[in-house]
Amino acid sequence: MSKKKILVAGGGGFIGGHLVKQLLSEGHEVRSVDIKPVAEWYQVSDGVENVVADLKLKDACDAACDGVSDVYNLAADMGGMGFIENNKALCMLSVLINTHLLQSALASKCDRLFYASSACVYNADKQKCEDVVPLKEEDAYPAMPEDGYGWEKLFSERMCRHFREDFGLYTRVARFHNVYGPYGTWDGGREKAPAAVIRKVIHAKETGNHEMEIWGDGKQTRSFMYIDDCVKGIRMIMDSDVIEPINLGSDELTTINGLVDIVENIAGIKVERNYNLSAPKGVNGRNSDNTLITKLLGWAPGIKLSDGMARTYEWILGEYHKTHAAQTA
């Protein structure tokens, strides 16, 4: 494998930090760019050019793309359902990041660009029932994505397509389905369901107050992909001949109640579940149809949900203890 100079946009984020480590392990030279101060990055790797910049600005994208061959765009203003339902304009503004990165990658004669899209692009009418039919790539149209965040992702997918068709820029797009794992957001309002459930169960165990709030009725169905499987899929898609957006997610379906069951078993406790029916809960059912990615790339998730949640639990438990130790010091 030839060694490259690679840009990871959003490298201070959850998925970006893991991708940077993978690229380093392969011997590549990496430039990691994020809007947050480096002290707030989820992971900071040695031997990386770490840059703090706002990639919504064209000049910042020009500088970030200068001299690199490959661009991985994981940068976005996003979070869990509680964040994206209440910050639609902020989510939409991420369209500036992808637009400017595409322009800059083209001007800098970069070889290829990867765009991290989302299952939130899928038509909401196909996600009304908990007993969901897994979503195929063509189910994004006719368009009825998640308001705000989903529209931004779908529009940016089209931008990638047209830069490829009109200008010959090599672009690849993956639709992520609920990625989780260590070194991610676990509190503060931007965390996703796996981390939120783990934090709440840990808090219940540590405090002895076994009451726990669940958003919705707990019957919503989802699939969750462990970060290692995600990074492997990203690398395979970037180096593939797959030109259309493709699902990247687990097809191991569970309910939110089932997710709580898993974490209860890890923690060795039972919680009293209080259902908040007025809280953001997203669509009723969503699962990834992996037929295409299995056929074209031979990719399939290798880590079961229970195993990945156990690994994530241990990391969040450590972070929880650090936070509470600092608060009581």
Second form
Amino acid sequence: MSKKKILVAGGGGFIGGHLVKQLLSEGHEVRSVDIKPVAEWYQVSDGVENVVADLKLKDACDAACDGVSDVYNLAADMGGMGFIENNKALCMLSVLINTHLLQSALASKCDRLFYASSACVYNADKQKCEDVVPLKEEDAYPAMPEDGYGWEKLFSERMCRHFREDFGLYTRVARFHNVYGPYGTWDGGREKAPAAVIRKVIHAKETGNHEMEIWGDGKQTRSFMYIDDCVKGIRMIMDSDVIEPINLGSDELTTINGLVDIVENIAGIKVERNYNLSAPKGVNGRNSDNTLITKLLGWAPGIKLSDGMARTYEWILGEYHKTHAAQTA
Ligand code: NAD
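Provide the structure of the form predicted in complex with nicotinamide-adenine-dinucleotide (NAD), given the form predicted on its own shown above.
The complete assembly is shown below, putting the previous chain first.
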């Protein structure tokens, strides 16, 4: 495989940070760009050109794309349900990132661009009950995605398609279904369910107050993909001839209550669950139909939810202790 110079947009974030590591391990030269100060990046790898810039700005995208052959766009202003339900305008402004990156990639004659879309593009009518039929790629239309965040993702998917059709830019799009793992957001309001549940159970164990709040009735169903499976899938999709958006997610369905059971087992405690029915909870049910990605790429998630959650628990426990040690120092 030839050595390339590659841009990871959003490299200071969760998935971007892991992707940078993967690309380095393949021998590529990496430029990682994020709006956050480097001190706040989840992972900072040696030998990477780390750049702090706001990729909503065209000039910043021009500089980021200069001299690179491949662009991975993992940059977005996003978070879990608590964030996206209350920050729809901010989520939609991420359209500027993808728009300008597409224009800059084209102008810089980059060979390829990968775009991180989401299962939030899927039609809400198909996700009304917990006993959900897994979502196939065609279920995004007729369009009725998650308000704000999902509309931006669907629009940006289409822009990737039209840059490919009209300008010949090689674009690839994956629809991620809930990704979790170490080195990601675990507190502060942008965290997603797996990290939030782990943090709450750790807090219950450490404080001896064995109670926790759950958003919704706990019966909502989801699937969660471990980060290593996600990064492997991103690389396979980028290298493939799959030109339409494709699901990249686990099809191991669980309820939120089931997720709490897993974390209780890891922690070795039981918690009293207080259900907050007015908190943001998203759709009632969502799962990934992996027929297409299995058939076209032979990709399937390799890490069971209980194993991935155990690894994530260990990392969040370390972060929890660091934070509390700093607060009490
Ligand atoms: P993340 O928040 O950890 O990473 C996104 C990064 O983008 C952050 O570090 C953020 O600072 C950066 N960013 C935001 N605005 C920017 C800007 N204007 N310029 C430069 N950088 C900017 O999120 P993540 O979980 O790593 O998600 C990566 C991508 O995958 C996003 O596009 C997200 O929408 C998509 N996605 C993630 C999940 C998931 O479960 N994590 C699910 C579906 C889709």
